[in-house]
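Listed next as structure tokens is one chain, alone, in the form predicted alone.
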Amino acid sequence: MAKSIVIYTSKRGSTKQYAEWIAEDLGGEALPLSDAYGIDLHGYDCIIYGGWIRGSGIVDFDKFAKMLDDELMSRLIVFGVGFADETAENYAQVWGYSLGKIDPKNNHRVLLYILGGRYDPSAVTGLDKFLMKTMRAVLLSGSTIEAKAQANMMKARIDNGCDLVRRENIDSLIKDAMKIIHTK
């Protein structure tokens, strides 16, 4: 059985970069979701899916999830890439919009990681540009001091862009993947 596979959806490169780093560290392979259909995932000890976060959900996770059964879920790690800080609230929202739809009680103990991404406001067009403008307006309506501080940080990232991609962001994910690989 092969060690690991990383399947990903990436729009501007951050998720692809993480997928490649993860595959390199685990001695596995990284494939875009579009190239993964038809692959027998049962041949892998550890299956990792990564996608960028839009509206608190991991893009294309629903499509990827159709490839899974109970056995594969026990080998799964998921990561989402965005530019919001990893707060408990953010984590819960991403979980609910993605994994929570297929395993609401986390019976399979799937691990979720939220990794820092890149955002370049000049590269955003169409629907994404509209969504970012809407998100910016909603963020500024926060009512508590903590919410306002978080909103101001997000507003600055939306207005100015950011680059939060760091190789060390995957360290914990790699350790957990190695545990899955060594128990198979």
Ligand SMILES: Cc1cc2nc3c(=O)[nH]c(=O)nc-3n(C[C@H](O)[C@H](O)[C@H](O)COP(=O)(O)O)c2cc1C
The other form holds:
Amino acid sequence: MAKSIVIYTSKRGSTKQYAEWIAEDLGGEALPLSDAYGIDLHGYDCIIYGGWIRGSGIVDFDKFAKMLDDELMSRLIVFGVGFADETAENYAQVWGYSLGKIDPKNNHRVLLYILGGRYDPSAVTGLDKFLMKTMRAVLLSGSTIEAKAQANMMKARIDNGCDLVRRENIDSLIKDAMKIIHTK
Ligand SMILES: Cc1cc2nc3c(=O)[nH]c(=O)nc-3n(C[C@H](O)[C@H](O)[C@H](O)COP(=O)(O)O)c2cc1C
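Switching conditions: you have the form predicted alone, so give me the form predicted in complex with the named molecule.
Next comes the full complex, this chain leading.
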């Protein structure tokens, strides 16, 4: 029987929701990273890590990555959950702060997905609130027409909140996971 595992880090539930949907579709289990340390991932045909995106980084990807080796990298899929659209620039940035750190030449060709998340400005406090204020200020300095349009949309999402979580957002990821499982 093919086995898959989804490991996630979620602060407010949207990443957890995706992890549970993925586990349901693949017939595997979804576990928070805190419960996954010590598990031998070699027993799984497909390993998926998902984390919420904070300042373009996939939260706790560095901690999860310590559990990996070359063999496991060949059956890994990563997803980040955020409120920014999957533009080439955003994708490259998120990749650079996650997979790019452990496989800078992309030798392992690990797939990275960016899925639409949920954001509620009234729930953000402390350091996160400060980071968001800084991000918003940087966004407003976009120069090209496209960058300005994207920045205005992001500004509206930061100010008013958004909910981009949809089950169909995982469709392509599921197809890729099935391919990995069926080549095992
Ligand atoms: C402090 C902070 C920084 C964030 N930075 C980004 C970001 O750089 N890019 C992005 O797409 N989303 C960013 N987000 C949005 C969240 O990652 C998004 O809302 C996500 O769905 C939260 O996942 P969770 O519900 O699993 O906690 C940020 C949110 C917070 C609170």
